[in-house]
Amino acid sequence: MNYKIAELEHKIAIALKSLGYDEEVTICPSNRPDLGDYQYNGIMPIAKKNGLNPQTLAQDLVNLIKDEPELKDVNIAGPGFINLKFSDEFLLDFMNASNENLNINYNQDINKTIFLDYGGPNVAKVLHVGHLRSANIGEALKRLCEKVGCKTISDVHLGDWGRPMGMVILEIKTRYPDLAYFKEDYHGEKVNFTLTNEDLLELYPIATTKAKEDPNIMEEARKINYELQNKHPGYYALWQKIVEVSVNEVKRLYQDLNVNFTLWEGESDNFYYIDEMLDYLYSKNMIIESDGAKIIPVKEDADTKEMPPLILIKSNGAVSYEATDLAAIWERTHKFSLDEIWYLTDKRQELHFTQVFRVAQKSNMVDPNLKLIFNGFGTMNGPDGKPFKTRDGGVMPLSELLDNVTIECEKRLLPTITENRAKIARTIAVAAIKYADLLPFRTTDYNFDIDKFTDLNGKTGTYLLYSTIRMRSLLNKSMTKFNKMDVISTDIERQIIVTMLDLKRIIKRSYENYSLNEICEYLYKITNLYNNFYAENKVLTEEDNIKKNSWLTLTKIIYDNNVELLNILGINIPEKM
């Protein structure tokens, strides 16, 4: 909670204690701004618990706190709701403290190290719109964690291992059987073979379709995958080439989206820990054999839904996806001192992570105090509510979505800009996409409409960018020295400041809920309030210097705050719009 609010809560708690009630006090923004800025709703529970008249108890408390310097007015509504209207001095002190150190509204002193697993693209496969949410939400949560005081480690966790890779290698082998990679006497020498990302985009769907349609091809792909996992020299060298080409393209797209990772590891990196982890699980008598597979039962008595066992090793000897995720936990907890591990994936993977977490915890593979947290998210659909498709009916590549939104932003928003036009349009497009994606609560499915989310007048990233750039322009045009608010002249200023008071609570709730929706709503609310203020007042031409300096300081605080919040969302601000 904001330190100024915390001080007032402490005073109210002391007053309650003098009345004989030792209670924790929390005040919150009022749902009746006409009666007060904040309200205290704790009187009714105290009165009920002690058999008292709530209005009498409320009046006793009001008599004790009404003369506090933070408060301009205190009144009682209904059966005992206490409304608090702050004094101008209280609000000005808060804003001037924020001007000196904006971080007082963000830092929560949460001393944790959090590992975030997000991104998760499959190597050799085109990044499509379905990959957006994991990277976007994960990146914003990482930035939020750092803002509240946590240390973070993030991993893209590439899908670079498993049967799909066997399919791709088989397709290349079918097309180019004479490549040295496929010779028995190959021992790692350089091969003259050109492979591009465009080649992989063409290879992957053909390879997977063939394998799905022909059981013999699928079986051959499984065999190649098994040999790859056992370091077949030719397959492994070709795999390294495939990974290098694909990851370079993945990095380019993620860079476009302002998404960054501490680690660029994948399932293959975790694979090195499989034997070590299996030895440990065997020592705990966790593994049993079933129809040739090695499994671990994870069902609990309290389960109300079917809970299948976790498969570690498939009947054909291949290592499962669940096993590599367990190996990832094994690796991470041995390499790093962690308090929590967060996973960002589609919410439909909840069963998978429930199984993995249960094995990790039941086997004591992880410290009992380590929290394993699955943060599932909903799907992004097209404007018709159906999955995003290309014109030919395929899943839309993420690069195509970025390009389409960029073209729309350039056409609609930059009619007169010529210098750096393409770069600015791309920055605006990324903002439009990211804000639209983070605006709904994390688990909610939503429809992305290009026209709606590039509108300058709606609850959009483009509106926020335009407004923030206008604040910066106003500050740059000012020839007046300003660094302090001395006066509150209008009701709209008061509303802005009271909204700023609530920022720390919003940041805390967003962190606790693993979602950015409240930050997005807050950012729109305070920006819209400022725009109303700007429309009603001529800041640069105001003749009263005290008022003008206060207005410019207010503008600077809101601008700085917008920059911080947009940065948490992973949104850059262009030089102009």
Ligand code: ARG
Contents of the next structure:
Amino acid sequence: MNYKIAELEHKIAIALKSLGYDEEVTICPSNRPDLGDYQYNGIMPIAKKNGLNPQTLAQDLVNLIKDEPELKDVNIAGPGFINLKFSDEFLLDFMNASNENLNINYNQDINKTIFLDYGGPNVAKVLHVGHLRSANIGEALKRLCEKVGCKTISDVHLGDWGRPMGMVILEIKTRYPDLAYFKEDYHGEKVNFTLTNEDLLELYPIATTKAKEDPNIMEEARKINYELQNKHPGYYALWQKIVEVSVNEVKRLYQDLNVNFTLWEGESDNFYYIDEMLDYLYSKNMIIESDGAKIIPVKEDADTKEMPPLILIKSNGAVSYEATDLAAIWERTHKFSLDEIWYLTDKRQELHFTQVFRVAQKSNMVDPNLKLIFNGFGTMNGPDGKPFKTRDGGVMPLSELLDNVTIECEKRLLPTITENRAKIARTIAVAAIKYADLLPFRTTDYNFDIDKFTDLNGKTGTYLLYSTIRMRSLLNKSMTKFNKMDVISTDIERQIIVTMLDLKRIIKRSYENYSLNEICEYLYKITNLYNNFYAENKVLTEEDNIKKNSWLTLTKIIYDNNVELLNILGINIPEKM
Ligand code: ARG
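Instead of the form predicted on its own shown above, give the structure for the form predicted together with the ligand, please.
Below, the chain from earlier opens the complete complex, with every other chain and molecule after it.
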């Protein structure tokens, strides 16, 4: 809670204690701003617990707190709600403290080290819209963690290992049998072979379909994969090339999306920990043989849903997705001292992670204090509410989606801008997509709607950018020096400040819910209030200097705060629009 609010809560708690009730006190923004700025709803439960008349108790409390300097007015409503109206001194004091250090509204001194696993693109496969949410939400949560005081380590966790890699290599081998990679005497020399991301996107579906349809091809791909995993020089060098081409494309898209990682590791890195991890699980006598597979039961008495055993090694000898994730936990917890690991994937992977976490915990592979947290998210659907498709019915590649929205933004929003059009349009498009993606609660599905997302007058990224840029240009135009708020002259300013007071609580709840939706709503709310203030008052031509400086300071705080919040969401602000 904001330290100023916390001080007031403390005073109320002391007053209650003097009346004989030892209670924790929290106050919250009022849902009747006409009656008060904040309210305290704790009287009724205390009265009930102690068999008292709530109104009498409320009145006793009001008598004790009404003269506190933070408060201008205190009144009782209904059965015992206490409405608190703040004094101007209190509000101004808070704004001036925010002006000096905006961080008082963010930092919660949560000193944890959090490892975030998000992104999860697959090598040689198209990066599709499903990967968009993981990258957006993961990146924003990482930034939020840092804002509240945590250290973070982020890992893109590439899907770069497993049989599909054998299939892709086999397809290349079939097409270009004379490539140096496939020669007996190949030992890592540089090979003159051009491979593009487009080539890979064309190859991958063909390679996997062929293998699925023909058992001989599947067997051949399995062999290649086995040799790859044993670092066959040619296959390994070709695989490295495939990874490089894919990763370059992924990095290009992530750069546009402002998504960054500490680590660019993948399933291939975890692979080298699998043996160690398996030995450990064997030593704990946890692995059971079943129909040729190696499994670990994870069912618990309290389960209400079906909980199949975790399959470590499949009956055909292949290492499972579950085993790679256990090896990843093994690697991460051996390399870093972590308090929590967060996973960001589609909510349909929940069972997978439940199984993995249970094995990690039951086997004591991880410290009992380590928290493993699965943050599933809902799906982005097409405008028809069905999974998002391209015009010809295929999965929508992320690059295509970004390009479509960029074109739309350029057409609709930049009629007069000539310089840097493409770059500005891209920045706006990313804002539109990200904001729309982060606005619903994390687990909620939503429909993609290009007109709605790029609307300048809605709850959109474009509205927020436009308004924030307007604040900036107002500040740039002001010739006066200002650094303080000395007066509150209008009711709307009061509403803005009271909303600002609530930020710390919003940040805390967003962190606790692993969701950015409240931050998105908050940004819209405060921007909207500011725009109302802007429409009603002529800041630059105001003649009363005290008023004018206060307004400019207010504008600066709201501007800086918008920049800060947009930055948490991973949204950049263009130079103009
Ligand atoms: N590559 C996976 C996919 O596309 C996502 C990886 C998620 N992270 C993890 N540690 N399993 O579905």
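C-alpha atoms forming the largest set that superposes within 1.5 Å between two forms make up the rigid core. Only a predicted model underlies this, so the values are computations on that prediction, with no experimental measurement involved. Residue numbers count along the first chain shown, from 1.
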Tell me, please, whether between the two forms the C-alpha of Y226 is shifted by 2 Å or more, with the rigid core used for superposition. yes
State yes or no: after fitting on the rigid core, is the Cα displacement of D109 between the two forms at least 2 Å? no
Rigid two-part model between the two forms; small part's rotation relative to large part, whole degrees, is 10
When only the core is superposed, D185 shows a C-alpha shift between the two forms in angstrom of 4.3
